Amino acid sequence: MKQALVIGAGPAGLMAAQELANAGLKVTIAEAKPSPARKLLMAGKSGLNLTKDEPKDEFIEAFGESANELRPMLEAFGPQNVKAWANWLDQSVFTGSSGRVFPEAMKASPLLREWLKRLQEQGVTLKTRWKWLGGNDFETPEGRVEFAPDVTVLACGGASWSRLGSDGKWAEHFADSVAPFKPANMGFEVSWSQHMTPHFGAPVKAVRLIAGEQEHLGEFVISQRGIEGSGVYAMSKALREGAELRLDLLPKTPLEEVEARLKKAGKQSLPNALKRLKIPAAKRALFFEFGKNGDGSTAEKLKNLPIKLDRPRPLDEAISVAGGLRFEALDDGLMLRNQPGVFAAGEMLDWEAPTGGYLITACLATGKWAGQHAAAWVNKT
């Protein structure tokens, strides 16, 4: 029986192992950490968002510059397939009002336990604390080990959340084939004045974020270090690339109406006038932090408030990353062109996904694609 090796036991690696086992190969998974899928389990602590139930083309286009490369994989294993796969693992799912799909248990642990059980029943062997050193070499609890399979799928993760196993150190083995890592879906640092201290931890809801030509209606949180949360993550790529962040603090109220309401406030102080407009304290604080100076009327600033960002949060704190193995270094089956028999999948590929279920779906889809093509390749040799 031919042997397959999968390096990395996250969603992409486990899915690749599943496909290789389905094809009749003897599969070993090598995982550097003491247990598998740690990042998946961490993501599931706040509700495991598996995918997003929306039209296939709309779903794929959310991947932006990588949409064309990912299209074949996402067409083969998209949102509806993810839902069916979760049901196959005895995990019923539901779709929220935003289209986001979650297991009814909300957590990742029941799904992962069942998945590992199914893989074990297929004869898949999981080796933990096996750190890949490049080539066929591993550092293990028993010392240095050489493992030379007939085919390999790399699913080593990106370069964020290193404590959970994704440290990006694998990139040193593929120097010319790797696009530089950049943080994605991350918060941004802001140098706050002292008057913002009482608002640390406060949510800013129902706000329109504007960065260049991109707009997003959502919310975020003011933290001691800056701003973070889903609304900020949705704009993170544009902001990372230098777009200025502006906020419409009253997105449901036209400018003319804001002006009229302020005029009715008459000679009241500006703080009292803003209270009269029923603007929440956190939004008022942001206005006084960034809107005291500069051009424009009070109403114009409430509708288009510039926010001065210092820098993105560090790469290791990002939810995900951009950068990784370039698609031009891979063939259509995700095999490295200069390393026959070595395939790659998941976050180690050079793509960037927004939050909302896109990330996990693409990891599963690329893992399945790489596993299927790896099995087809080795069975031909």
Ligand SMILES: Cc1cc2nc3c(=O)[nH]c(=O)nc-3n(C[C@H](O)[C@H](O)[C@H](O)COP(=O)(O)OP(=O)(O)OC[C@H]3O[C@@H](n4cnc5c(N)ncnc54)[C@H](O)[C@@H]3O)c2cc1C
Given for the second form:
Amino acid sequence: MKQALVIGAGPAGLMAAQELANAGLKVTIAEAKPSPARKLLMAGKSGLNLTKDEPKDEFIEAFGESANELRPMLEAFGPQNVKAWANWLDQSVFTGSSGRVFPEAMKASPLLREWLKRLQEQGVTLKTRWKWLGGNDFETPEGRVEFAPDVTVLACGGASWSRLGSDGKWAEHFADSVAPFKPANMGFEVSWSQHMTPHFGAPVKAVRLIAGEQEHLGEFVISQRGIEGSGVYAMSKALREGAELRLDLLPKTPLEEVEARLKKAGKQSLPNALKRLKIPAAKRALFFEFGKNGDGSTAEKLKNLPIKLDRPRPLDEAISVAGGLRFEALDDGLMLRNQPGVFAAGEMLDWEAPTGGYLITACLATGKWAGQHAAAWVNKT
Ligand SMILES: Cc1cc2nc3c(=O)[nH]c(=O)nc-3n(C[C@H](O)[C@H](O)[C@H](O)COP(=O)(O)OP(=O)(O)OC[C@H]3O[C@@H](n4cnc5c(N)ncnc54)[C@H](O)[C@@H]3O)c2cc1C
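Target state, the form predicted together with the ligand; input state, the form predicted on its own:
All chains and molecules follow, beginning with the one already shown.
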């Protein structure tokens, strides 16, 4: 029986292992951490968003510059397949108002438990505390071990939340084939003045974020270090690339109406006038933090407030990463062109996407694709 090795037990690696086992191979998964899929479990802590229920083309376009490369994999395993896969693992799913799909349990642990059980039934062996060192070498509890399989799928993840396992150290084995890692879906640092302190932890809801050509109606959180949360993550690529962030604090009220309401407030002080407009405290604080400089009337600033960001939060804190193994270094089956028999999947690859279920779906889709192509390759040789 031919031997397949999967390195990394995140969603991409587990999916690859499932496909390799389905194809009749003897599969071993090597995982550096003492237990599998720690990032997937962490993702489940805030509600495991498995995929997004939206038309296929819209879904694929969310992957921006990598949409073309990922299209075949996402067409073969897209949102509907993710839902069916979760059902297969005894997880009922529901679709939230924004199209985001979650397991009813919300967390990842029941799904993972069932998945690991199925893999075990398929004869897959999971070796934990097995850290891949490059080549055929592993650091294991029994010391340094060599393992030379007939085919390998690498699924070592990106380079964020290293304490959960994806430390990006694998990149040193691939030199020029790796595009530099950059944070994706991350918060930004802001040098707040003292008066912002009472607002740390406060949500800023129903706000339009504007960065260059991109706009997003959503929410974010003011933190001690800056701003974070889904609205900021949605704009994070444009902001990382240098666009200025502007906020429309009253997205449902046209400029003329804001002007008229301010006029009606007459001679009241500005803080009182803003209160009368029913602008929540956190939004008022942002207005006073950033609205004092620059041109424009009060109404114009409420509708288009420039926010001074210092820098993105560090890579290790990002929800996901841009960069990784370049698609040029891989063939259509996700095999490394210069290492026949070695395939790669998941966040190791050079793509990025917003939050909203795109990340896990692409990890599962590329894991499945790499697993299937690895099985076809080894069964031919
Ligand atoms: C807080 C948080 C919330 C998230 N929420 C969501 C969400 O709701 N929806 C969504 O779509 N995405 C979410 N994500 C992103 C999602 O979890 C990741 O995109 C996904 O887990 C990546 O899958 P992967 O299999 O490619 O890599 P990983 O899940 O990172 O797994 C890689 C595995 O490889 C192992 N490994 C690394 N190097 C080695 C080595 N040298 N030897 C052996 N093993 C190694 C690691 O220990 C790890 O177990 C979230 C991420 C975070 C941090």
